[in-house]
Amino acid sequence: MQIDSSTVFIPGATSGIGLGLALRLRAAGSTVIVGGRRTERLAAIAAEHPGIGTVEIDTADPASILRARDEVVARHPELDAVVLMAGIMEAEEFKDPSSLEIAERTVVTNLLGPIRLVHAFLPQLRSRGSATIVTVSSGLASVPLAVTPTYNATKAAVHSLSETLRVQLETTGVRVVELVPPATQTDLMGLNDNPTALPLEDFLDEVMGILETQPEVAEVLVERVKWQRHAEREGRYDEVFATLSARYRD
């Protein structure tokens, strides 16, 4: 993805990493459209950030995805990048039967959502000759956090999806880039003020630097996330998993 000249749609970009990335890409020179469910939040973004486009989309609803696809492509036939940012992260307790609803909602949003988005936008991206799909997994795809079992599982699935999708699309001109955030200071799981989480602006600085200097990168790994991503290959998996599990036991 050319950060200074792409046309990028980011569903799930009304706050946190998604909105931060949208603003950075816009500042770099790209045309950016953000998507989300809350119309009032979309209106606020459009007012606060002139030049950022907005489209209503619920990535848990297949019909909404197709409507948003049609609207985005009609407005921006030059669309050549989609960032699959939409996702939820909620604590679960399997000993509580009511947690099944959280698990099911997480799978629909975090896994089925990206799969449906790829299917919806792939014909447009292929038509451009050169295009990019950015998937969003997590450091927890490599070493899980006990309090969010289904979230971990969906992000591991997104990593696997990214790997195989990259192979399937390698002759189409559509590149697959996996963004792998660590714990970052956003409202996800209330990490805004958590001192152990990476400040959002620091995360975005690293991400933009990687995208600018490594245009062919397959995985965007900031330094903080390598503690998890490389744990197994470096023989540290048990240690890292124990550290994360201790937070659940506390």
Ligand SMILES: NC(=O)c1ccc[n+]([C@@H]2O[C@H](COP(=O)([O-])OP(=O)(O)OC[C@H]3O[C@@H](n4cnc5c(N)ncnc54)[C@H](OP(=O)(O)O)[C@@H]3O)[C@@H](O)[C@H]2O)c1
The other form holds:
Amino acid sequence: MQIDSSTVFIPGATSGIGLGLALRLRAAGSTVIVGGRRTERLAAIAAEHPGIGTVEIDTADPASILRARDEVVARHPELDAVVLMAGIMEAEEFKDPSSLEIAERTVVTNLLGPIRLVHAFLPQLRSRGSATIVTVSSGLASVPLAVTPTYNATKAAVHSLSETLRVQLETTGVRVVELVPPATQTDLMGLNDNPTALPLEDFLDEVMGILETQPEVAEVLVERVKWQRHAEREGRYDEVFATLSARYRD
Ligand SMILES: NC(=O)c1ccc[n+]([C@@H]2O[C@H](COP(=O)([O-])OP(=O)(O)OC[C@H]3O[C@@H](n4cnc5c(N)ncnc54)[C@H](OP(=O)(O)O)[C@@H]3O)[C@@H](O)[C@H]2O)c1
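Please give the other form, namely the form predicted together with the ligand, since only the form predicted alone has been shown so far.
To see the whole picture, the full complex is given below, headed by that same chain.
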């Protein structure tokens, strides 16, 4: 993706990594539209950053996805990139029956949402001749965290989906880039207060550096995430899994 000349829609950019990436891409010269459910956040972003567009979208609702797609494409017929950022992460406990609701919500938002978004935006992206879909998985796609079973599973699925989508689209001009964040300080599951998580601006510095120097990259892997992503190939899977599982047992 050309960071300085793309027109990018980021559903899931009212806070955290999505908003940070939106501001970085805008500063680099791209046109950026952010989306999310929290209309008060969208209004605040529009007021603070007049160059950034905003669109209300609930990626768990198929009708809302199509409405937002129509609005974005009508306003920006040159749209050539979509970042599938919207996601939720909540602790679950299989011994507590009420966790089923969390699991169902997580699958709809983190897995069905990106699948529906790809279907909704693909005709537009294909019509551009050259375009990009950025999927957002996680280091937990490679080694799971026992506190969040369904979250990990959806992110492993997003990784798998990214691989096959890339193959299916290879003759279309639409590239698939997988962004793989490690634990990063955002509102997600209280990570803002976690000193072991990567500061958001440090994460964004590395991401922008990778996108700028490797515009053809398939996976955006910052150094911190390689502990998880490369665990299996480097023979460290059991050790990393045991470390992550200890956080549940504590
Ligand atoms: N932070 C990390 O450590 C980390 C690590 C790996 C992967 N990730 C992934 O990075 C992505 C962004 O997370 P974040 O850390 O930046 O957390 P965040 O600050 O909580 O941001 C989540 C974003 O997703 C949006 N969202 C959630 N459900 C939505 C829905 N149904 N419809 C539309 N938008 C929705 C939220 O907007 P509204 O609430 O306004 O709708 C918000 O803008 C997620 O996919 C997450 O899984 C994060």
